[in-house]
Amino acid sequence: MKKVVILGGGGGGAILANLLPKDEFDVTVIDKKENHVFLPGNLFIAFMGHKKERYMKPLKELLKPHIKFLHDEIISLDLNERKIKTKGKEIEYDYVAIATGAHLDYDAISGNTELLNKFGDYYSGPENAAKLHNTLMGMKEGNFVIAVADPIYMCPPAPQKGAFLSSKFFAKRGLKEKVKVILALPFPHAYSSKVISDIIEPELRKEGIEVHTFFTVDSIDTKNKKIFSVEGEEINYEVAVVIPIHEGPEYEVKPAEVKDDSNYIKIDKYTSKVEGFDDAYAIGDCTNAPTSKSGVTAHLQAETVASRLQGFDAKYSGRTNCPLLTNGTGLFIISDYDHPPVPVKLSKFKRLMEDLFVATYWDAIRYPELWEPIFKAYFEATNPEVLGKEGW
C-alpha cells in the first residue's frame, strides 16, 4: 500500500484522494475545515440571497469510507524528510499532494480588511458572502464598487460575474437609477482577454455597469469612501468589495526553493509534480501553473496526479472552462497552454449548463470515477484545437 498524504480538501484535494484505488492507496487528507465549500456559490449567496449551507457539506461526507479525514492545521511541510508537520500531529508518507489552495491576504492592501470586516465580501467564504448579501440589502443609493488588487486571483471571471449579478440584484428593488455598479480592473479591456473583453463590454455597458480599465488597487481610505489606484486615480464608493492579494500557502516548505516570491509552489506544468521532487505533487491554487486559478483547473490536475500515481503518463493541458454569467446569458472561457481563450457567444443554454454543473458538483466530488467520462467527452468536445476561430 502506498501511503499517499492530501494536503487540502477542496475540490482538487477531495476528487484526488476519492480517485485513489482503495486497495493500491492509504489515504489520508488533511484540512483546518470541517466543511468543503463550493466556492462559486458565494456569489449566489451574495447577490441573489442563498442560503449559504446550499453550498457547504463536511468533507468527511464527500469522502469514500476507506479515506481517513484528519481535521488539523498544518504546520509545515519538509519534502525532503517526506514529513508533515500539524498542530497536533506528525506524519510521514510515501507520496503528498499538496492542494490547500491560494492564501487571500487582505493585509496587503491597506484599508481592505477593514472593508471586508465593514461590508463582507463574496472572496473569503460563505459566511462573508452572507454579510454582504445583508450590506447590499440596505443599500438605497451610491456607488458599488468592485475592484481588484492584483491580476492573479482566483476565478477570473468572478469580477465580472459579481458585476452583474450585483446590477440585476440592484434592479430587482427598483435602484437601478439611484446605484452605480462599477467594475475596476488592473487589465487594459473589461476582461483580461481582449476576445473574451469584445463579447462582454457591449453586455457590461446595456446593464449601466461603469468599467475602470487600468486600475490596480493601491489603498483604501475607508474614512473618506474612495479606493485609490496605482496609476493614479480614485473612486468613491458607498459599498466596495476589493478582490485581495493572493498568495501560495501561508505554512512553511523545505526546502524554500519550492515556493516562488509570491510563495505559490513551483511545478511542473504538466504533470503537476513539485520542481525537483518525484514524490510530491501540487495542484490547485496553491501552484504556479501558468493557467487560471479556477476549479477546473484543479478537477484536471487531480486527475493527472492520480493516473500518474497509478502508473501512468497522464499530462494535464491547462485546460480551462471558466463560466461567465450575465443577466440570462452565459459563456464559458476556454483555453489552454497552447490556445488563447476562444471565441464564444453568450446563450442562455450556457447559463443553463451553469446551473446543471451547480446541481451536480456534490455527486461529481464524491464520485469523480463515475463522472469521469461525461467530462471527458465534453472536454474532447470542446477542445480549444477543435473549436478554433469559429468559437462556440
Second form
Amino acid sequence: MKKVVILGGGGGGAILANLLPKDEFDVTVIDKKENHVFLPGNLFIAFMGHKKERYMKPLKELLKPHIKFLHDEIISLDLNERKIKTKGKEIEYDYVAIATGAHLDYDAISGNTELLNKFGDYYSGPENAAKLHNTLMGMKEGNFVIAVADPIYMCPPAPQKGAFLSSKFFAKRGLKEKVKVILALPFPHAYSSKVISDIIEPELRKEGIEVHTFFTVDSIDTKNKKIFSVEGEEINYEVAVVIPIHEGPEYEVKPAEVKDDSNYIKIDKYTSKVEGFDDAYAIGDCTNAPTSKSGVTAHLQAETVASRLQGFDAKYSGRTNCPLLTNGTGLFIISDYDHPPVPVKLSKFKRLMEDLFVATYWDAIRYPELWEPIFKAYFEATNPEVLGKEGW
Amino acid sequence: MAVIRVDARGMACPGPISALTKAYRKAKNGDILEVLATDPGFKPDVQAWVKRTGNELTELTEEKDYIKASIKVTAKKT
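Let's compare: the form predicted on its own is above, so bring in the form predicted together with the partner chain.
Complete assembly follows, chain above in first position.
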C-alpha cells in the first residue's frame, strides 16, 4: 500500500482522494475546515440571495468511506524528511499532494480587512457572501464598486460576473437609476484578454456598468470611502468589494526554495510535480502554473496526478473553461498553455450545460471516476485547437 | 534610486503589464523600471499605461526577439 497524504479537501484534493483505488492506496486528507464549499456559489449567495447551505457540505460525506479525514491545521511540510506537522499530529507519507488553495491576504492592502468586516465579500466564504447580500439589500444609492488588488486571483471572470449579477440585482430592486455599479480592473481592457474584452465591453456599457482600467488597488480609506490605485487614481464608494492579494500556502514548506516570491508552490506545469521532487505534487490554486486559478484547473490536475500515481505518464494541457455569465446568457472562455483564450458564446442550451454542471457538482466530487468520461468527451470536443476562432 | 528589471518574456497578455504593475507597487520616484516582453500587445499597452499613470517612458525598442521598455518612475505619490 502506498501512503498518500493530501493537504486540503477542496475541489482538487477531494477529487484526487476519490480517484485513488483503495486496494492500492492508503489515503489521508487533511483540512482545517470541516465543510467543503462550492466556491462559485458565493456569487449566487451574494447577488441572488441563495441560501449558503446549498453550497456547503461536510467534507467527510464527500470522501469515500475508506479515506481518512483529519480535521486539523497544517503547521509545516518537510519534503526532504517526508513529514507533515499539524497542530495535533506528525504524519509521514510516501507521496504528498499539496492542494490547500490560495491564501487570501486581506491585510496586505490597508483598509481591506475593515472593508470585509463591514460589508462582506464573495471571495472569503459563504458567510461573508451572505453578509454582502445583506449589505446590498440595505443599499439605497451611491456607488457599488468591485475592484481588484492584484492581477492574479481565483476565477478570472469573477469581477465581471459580480458586476453583471449586481447590476441585475439592483435593477430588480428598482434602483437602477440610484446605484451605479463600478468595475475597477488592473488590466488595459475590461478583461485580461483583449478578445474577450471586445465581446463583453458592449454588454457592460448596455448595463450602465462603469469600467475603470489600469486600476490596481493600493489602499482603501474607509473613513472617507475612497479607494486609491497604484496607478494614482481614486474612486468613491458607498459599498465596495476589493478582491484581495492572493498568495500560496502560509504554512512552512521545506526546502523554502519550492515556494516563489508570492509563496506559490513551484511545479512542472504539465505533471504537477513539485520542482525537484518525484514524490510531491501540487494542484489547484496553490501553484505557480501559468494558467487560470479555477476549479477546472484543479480538477484536471487532480486527474493527472491520480493517473501518474498509478504509473501512467499523464499530463495537464493547461486547459481552462471559465464561464462568464452576463445578463443575457454569457460565454465560456477556453484556453490552454499553447492557445490564448477563445471566446465561446453561450446559446441557451450551452448555458443550460453550465447550470447542469452546478447541479451535478457534488456527485462529480464524490464519484469522479463515473464523470471522467463525460468531462473528457466535453473537453475533447471543445479544445481550443478544435474551436479555432469560430467558437463551438 | 534603483534599476528594477522585470523579465516578462514568454508571458501572454496581460502578463507583462501585470508584472510591471507588481514592480511599480514597490517602486519609488527616480527608480527605473526595465521591462522585457515578447507579447506584441505589450507595446500599445505600455504606452497606454505610461500615459495613464503619468510616468516617463524613456525607451521603447524592438530587439530581435523581444520588446524592451524603460520607464522612469516620476508619478508616485509619496
